[in-house]
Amino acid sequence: MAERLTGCGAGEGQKTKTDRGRSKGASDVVVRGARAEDYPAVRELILSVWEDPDDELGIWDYTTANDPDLRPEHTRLVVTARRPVATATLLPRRVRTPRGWVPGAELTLVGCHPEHRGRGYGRAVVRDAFRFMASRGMAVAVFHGEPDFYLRLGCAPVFASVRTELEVVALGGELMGAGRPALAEAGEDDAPVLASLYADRVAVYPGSVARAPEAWVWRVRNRQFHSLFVLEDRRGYSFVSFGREGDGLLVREAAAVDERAARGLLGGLAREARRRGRSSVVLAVPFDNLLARLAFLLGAEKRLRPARTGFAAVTRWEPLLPAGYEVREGSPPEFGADGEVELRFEGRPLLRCRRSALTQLVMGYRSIDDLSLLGKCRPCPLPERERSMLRGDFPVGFPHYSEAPYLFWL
């Protein structure tokens, strides 16, 4: 069922008029998912969206063609004088939380029309996005986007930003030389190796998606800017942008077997570099990545900077707890407003903070001594004792993925 709503709220059921559309005249306004007969109107307003749309048109193109998983009612609209002005699409994934996968998405495509922009419309659909997630069993959405539009929707910034950088010089005979495995582009046969090379070795840190060995999952669409190249052995394999990071060769993901394969692996990508006329290989994986750290050996200055872009909205608590606790909040929840929350742990009340500053403890991202530290909780001081538990219970795994993988593949 649709919603017409005042104030540019989110849910299903009510009909009213936005506020300043009663003062302007204008037509109701509906938010509710999306139908299969929307999709040109919605392939439409992408258009109308963004200024260069090949990335985001390809992205809706690509995934309405192909994901098995996704459905129209996975794309949230605004909806007025029956046409979509704002949009938001959800790609069903399982991500990866401390206490383990969890059912979620990946929050996609989210924008307004221009000609609609100031009126809450953004605001709108994905604060529906958020509690169609929560109807539907989906715990955690991941992300990248503007700051300042997020934060004030309790969406909280996880993804740090992680560069090992190493200049191609660095990169003596022993490990570009002759006798190690070539670096080719991955083809469609390589799919399930790639999918179990990943599964194992990168979706292991908090905000991962969990990826299908399926074909389309893997295929590379804008072949202008980016490569995946695998190791002739298939013992490794790396997703690289080109035009992305300076002068340097980026590679946002990267996995290897052991230690062999990943001496190969680095030594291929500076290969490739070098034959692009690129200075340098700039690893954007975390700095226990076994690349990153034989980088790191090699003379690799390593950069940290805390997360600003890479967002975790949590629709459903319950998964991402352990055992005894639980999180009370307004009833209903207030989805898309960084409210305030209360931490309890068998019934007893521990803390009280933000919905974002919450989501950063139960991802894993902060400690419970980086929130106090903040003045992000309280009491403030937290007693030992209580902070002691915390400390045990939600365990900091920072840093890890820099980048919410899989959108860059398309």
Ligand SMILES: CC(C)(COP(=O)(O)OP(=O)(O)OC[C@H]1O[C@@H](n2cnc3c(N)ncnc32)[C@H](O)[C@@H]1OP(=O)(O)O)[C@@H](O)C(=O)NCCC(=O)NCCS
Contents of the next structure:
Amino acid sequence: MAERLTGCGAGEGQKTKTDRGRSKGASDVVVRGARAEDYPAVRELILSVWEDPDDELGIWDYTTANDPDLRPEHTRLVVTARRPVATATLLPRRVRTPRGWVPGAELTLVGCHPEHRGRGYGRAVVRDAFRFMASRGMAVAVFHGEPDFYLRLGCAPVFASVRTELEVVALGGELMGAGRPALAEAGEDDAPVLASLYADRVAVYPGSVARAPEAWVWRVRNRQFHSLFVLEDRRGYSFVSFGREGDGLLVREAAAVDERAARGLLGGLAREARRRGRSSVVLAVPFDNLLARLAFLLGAEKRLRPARTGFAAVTRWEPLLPAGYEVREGSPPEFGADGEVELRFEGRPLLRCRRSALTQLVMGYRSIDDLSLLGKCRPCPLPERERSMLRGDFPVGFPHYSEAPYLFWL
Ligand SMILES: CC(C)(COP(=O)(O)OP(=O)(O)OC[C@H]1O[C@@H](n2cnc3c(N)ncnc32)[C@H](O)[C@@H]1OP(=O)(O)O)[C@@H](O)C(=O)NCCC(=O)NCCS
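Take the protein just shown as the form predicted on its own and give its structure as the form predicted in complex with this ligand.
Full assembly next; the chain just shown is listed first.
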């Protein structure tokens, strides 16, 4: 359905209507960046959008109070009758891609007031956020979200779900024994060490987000359900949750400087799981993480599921392309829809595919052979010469996006 909600960068504050809105006799609709004086109304909106808003309200209060990079214009709004009815917030961050770090954002707090849903406002506010990003030179957004909603908007699932589950009941001996460096709850002074471990061991995958070595970035928002542990010799850390994953202790993030530290950290986590009456340690970290490798060697089970709720959205292609490549698409690009795009090399068309499929290729989630096997690109089959070049220029990796401790309530 054609939508005419516009706004953002170029057309800030433009008044417009959706076709759906018109048919319902809605008043004029404005899509724009927030101003500081909108904050109380945005907070009210967040309270109305989510039934149990502790999590979302906490993210709003915490980031607006602490994040020095978050400015009012990074919150995008759909406003009717002078009240915001849909909202989306961008936390500006450097994002890692297969081509290196690029300016980007974490997308969060996307919501529409229940009484205004189904009129295109949710799509409009996300589309506006992407246009805003493009206008500010931000190339890629990463986030978790409702698959059916974001797939329609041209966003691509790129973060696979990984689990390495180690039963602790059967563990004994060296790993569980005493004499290993103990785990302690990380304090404010640990932020620089944690940031350095994170940069070296965690933020090494496409989709990772850079984190500052400042205390607010590393604060745990709800200690009832989460802990940030650091080895007492500070050679490893782990962020864990207690409220999820059945009986297991859920390890959301783990970094160890070497194999000895990995043994110490996994042993400490297993002891912690046992102390809390949990039967397993569940590592939600890539399989090549030292702790996941060690857990597997000790008898853990691995589970890998294709990406479903972990998304990337590309808002500028150039920083994600090797030299000689370019992407042709409508002008201006059609954000908020999964339209067709063309990948070219030195001016020559190579392939056509949906925006989401190209996003999977440039983020290193799907290889050209995967896309071809799925029938997601044309021509089909792709000539071997082009395919072999694309194989070399767009190698498949393992995108992984790990959210900072302050983003979790439950
Ligand atoms: C998700 C949400 C923002 C959508 O807002 P909305 O204004 O109703 O969405 P739109 O009218 O712009 O819908 C755009 C498209 O997404 C679809 N859609 C909307 N909400 C959806 C949902 N929850 N799940 C799947 N698809 C959805 C619509 O059917 C529409 O598709 P169509 O164009 O093919 O008809 C809104 O339902 C909401 O605030 N939900 C609660 C908060 C939430 O879950 N937010 C985070 C999303 S991860």
